[in-house]
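A lone chain, given as structure tokens: the form predicted on its own.
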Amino acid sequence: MTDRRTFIKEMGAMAGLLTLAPWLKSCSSPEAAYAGEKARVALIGCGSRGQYHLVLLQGMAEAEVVALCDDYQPNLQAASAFFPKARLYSDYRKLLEDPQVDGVIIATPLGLHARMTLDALDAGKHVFCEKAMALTLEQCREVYEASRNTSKSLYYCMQRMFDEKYIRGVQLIREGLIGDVVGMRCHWFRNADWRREVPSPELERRINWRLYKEYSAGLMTELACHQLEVCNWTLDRMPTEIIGLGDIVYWKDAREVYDSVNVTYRYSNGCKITYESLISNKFNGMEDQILGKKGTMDLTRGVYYLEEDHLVSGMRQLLDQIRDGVFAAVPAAGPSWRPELRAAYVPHPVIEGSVSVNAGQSMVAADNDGSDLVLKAFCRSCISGEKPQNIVEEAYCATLLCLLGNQAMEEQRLIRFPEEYKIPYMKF
């Protein structure tokens, strides 16, 4: 299997790739261009996701972690074990006054993203923020405008944009491999209450922030944000209408956000995203499926399936013909329908050599999801001062769709994409 950094470099050399994914530019630059230079970065928010970033930064030649910040002391102490020499802060505003910090990584609850991002940009820092962009539509617009009026880089951790199987998959779709895209099906299922242990009652909302609307927009921004961005990227346009239903079906524990959501997004050409997520059953796992007239691209697994597949064996074709003949021989007075059973499609790897078949399921290793590459790109931007292309815009578009999905569910009506939040980047 090709090393994925080599893959990115090779992809960057291919005609049209940087038009498809212009944010890859810094990833495909020679390592020697940054040799000996380090971005002095600080982490704001030292919980589980923040500590995940610290693990990645430990192996990154372009980065030096100089400061850590969290107002919850146990998290701050846990993070300091990764970088014992880093300066410690309990107030992020004090950290932003530190002249030795070039860029900040924000891994705090969603409700804090916009304010911290705006303050960091105002302080002259480069910013890497976890998704989603903000908690409200108004905040999203404010951050977007601020990004246009600063010389500093702003990144969002939309790691699928840096994931090789997604990059190659979208490229194959654009080249017509699966024909015209006629629909998209995305879902993300888990079976857990999303709760974390709370050492004392007054910390409930701070530690379990995902459950409360003051800090969180629930399943849409926590999970759907990644998947909706991929759909927009694939079609190179935005939906015009949104409708959906959301409920608290199982976890009736005083949480305020839905534990079950079903949302449909419709594009101007009639193509739709059907999105579903719940956290009380994990049977179906996670899938990002792009449905074409000639085939299906399963971006999550890094495989595609063709409707007319020449690799299907002659015996299988014969059996299919027999089956079709049996169902076709229906008496005139019999049923007027035939069962449409799922066919046994042959999986083809998006990246040659990357797929193993276990129990009939084709899977790609989940650890190479692009998280380290987007973080590396950020550190390189801190060094070079070069702003990334389209990352802010993609995060803005995806976050707005999440928030509009929540609005459609809460108001139980069809939402049309609001004119006041359209930006030049968008196509409809």
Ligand SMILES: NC(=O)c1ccc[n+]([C@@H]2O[C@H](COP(=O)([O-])OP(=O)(O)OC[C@H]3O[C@@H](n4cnc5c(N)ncnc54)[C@H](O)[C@@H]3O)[C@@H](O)[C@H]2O)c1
The other form holds:
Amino acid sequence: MTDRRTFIKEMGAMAGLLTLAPWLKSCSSPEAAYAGEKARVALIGCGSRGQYHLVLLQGMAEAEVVALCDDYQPNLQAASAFFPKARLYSDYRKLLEDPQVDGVIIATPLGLHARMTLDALDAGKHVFCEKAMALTLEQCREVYEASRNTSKSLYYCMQRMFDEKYIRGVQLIREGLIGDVVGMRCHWFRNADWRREVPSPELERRINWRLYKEYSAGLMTELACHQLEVCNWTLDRMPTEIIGLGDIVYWKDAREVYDSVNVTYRYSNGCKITYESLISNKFNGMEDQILGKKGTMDLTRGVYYLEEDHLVSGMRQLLDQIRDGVFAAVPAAGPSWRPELRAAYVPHPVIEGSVSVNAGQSMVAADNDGSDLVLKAFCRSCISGEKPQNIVEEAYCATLLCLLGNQAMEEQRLIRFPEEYKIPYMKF
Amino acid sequence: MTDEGSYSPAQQLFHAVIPKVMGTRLEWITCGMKEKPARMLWERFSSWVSDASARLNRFDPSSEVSRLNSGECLEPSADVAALMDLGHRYKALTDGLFDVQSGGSLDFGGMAKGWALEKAKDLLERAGCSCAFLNFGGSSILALGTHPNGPAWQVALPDPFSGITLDLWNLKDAAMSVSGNVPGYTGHIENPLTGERITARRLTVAVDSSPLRAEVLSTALMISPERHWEQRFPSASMKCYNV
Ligand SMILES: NC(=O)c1ccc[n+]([C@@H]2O[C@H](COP(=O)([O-])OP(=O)(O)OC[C@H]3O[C@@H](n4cnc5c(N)ncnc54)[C@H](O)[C@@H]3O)[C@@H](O)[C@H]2O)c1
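Cool, the form predicted on its own is there; where's the form predicted together with this ligand?
And the full complex, kicking off with our chain again.
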């Protein structure tokens, strides 16, 4: 398997890559450029995702974890075991006054992302925030404006943007490998209630925050967010219309968010994202598929399939030649071509070597999915002071689509993308 | 699932396809024949080849080959008996490197398409057809006569990993066989003497007037690229590509 750091270096050197994924810029500078320098970072929100970030930070040369914050003691204690020397806070505002902190990593429930991000930027800290951007459209707008008026870096942990197989896949699509993109199918299926054990009843809403609208926008922001970002990135466009149906189909346990969502996003050219998520059946797992006239890109697995392998198109060329009175070579030979039944489509890998595939069943993390690289890029920005390009914009676009999807399902109507939330970055 | 084919009178061009036969896709083109004989010839061949394919199908437990392999006492059909006989001859000619019975059970996958093309060649020649292009999944091709607008049938061989053209082969009254590993389908060829699976990123091509000989040789070359096969089989042209 290619060394992931080498990969980013090579990719950085490749023409066109930084146009495709300009946020990779800091990853492409050599390791030596940061030798001996460390970003002093703090974690706010030491739950399961926060602790996963701590594991990644333990192995990261550019990072020094100087402070931890959580208002739930058991999680703060657990986190402090990773970095015993880190100062501990229960109030994030106190942490933000700490001059020894260059940047904060926010891994709290969604409802807190906007407030914490705005406060941290105000306090002059660089910010790495978990997706999604915020719980409401207004908050997204506020954060977006703040990011434009600050010299500090703001990152969102949308790791597909840093995942090698996604980057190569999107690059191949942009190069025309699968022809015109005619549709996108993304889904995320699990069979689990999304609940965590609660030590005492008054903690229910805090610990199971994902289930309540006060903190969470449900499946759309928790899962779809990553996938919708990929669709926009691939097409370099935003959808104009949204419709959907959402329900609580199975987990009727007083939760407030849907456990089943079906949302369709339509782009101005008619191309659609068909999005589906259901958490009471996992058969279909998690998939991000881009459908082209000439082939299908399965970004989740890092493979593509061609509608017509060269044999079929070669034989068609040959027939055309005979009819048109022309002569030329035709690509009609090759080992073991098999027919075009769904199961017999031949997978072509987008990168060499083994690829880590996220089956999408974990609530916390998947290995080698780019999360480490987002963190690393953030630490490098803390050191260099260089703001990353397009990350805030991508997070803004994706989060808006999640929230508008929820709105469409709640209001049971077709939503047109609201004028007041358009930003110059968006192309329709 | 055979189709009736389509005929273009202007070029006396007949084209037909069987999407799945002998484990792959068959494309059939004849030129210079009147419509009726062209269709009759295809009808004869397509029904024969579909039938033979069913008898040789190892994945169907009720096929003749499966029944023979499960030890059933059965008089082999004329086709299967002929294939067994040819299999033994080629085993001897390749010092055991080509073996339809490696691992004990019969598997004609490595020769069935070449053998079917022998049959097709015979039928075409008897019908007086001197211009045809038959293609089994890209890996077994029979090219009779020349392309109607050129000096030969010219076939490009793409690198299955990159899609870039590796080579051009001019075929005239010749059969071409391609073996090798492709992305997602590697290691399907085995050395019967050692049991070793060939996983190298290698393609081999053999061209010969006999489709079956071409088929056997592309496999033998895949297993043992260092041997001087051309000394033993002077009628064949062979080439190995490391991709
Ligand atoms: N990028 C990804 O793939 C990915 C994966 C999992 C989770 N996440 C995101 O990470 C975030 C956290 O998810 P999680 O599963 O770790 O949740 P969690 O409930 O396990 O952790 C949240 C933590 O925040 C703490 N917290 C709540 N309010 C606080 C406050 N006011 N001050 C300080 N701490 C506070 C909680 O006590 C808890 O420890 C969510 O936004 C989630 O969407 C992202």
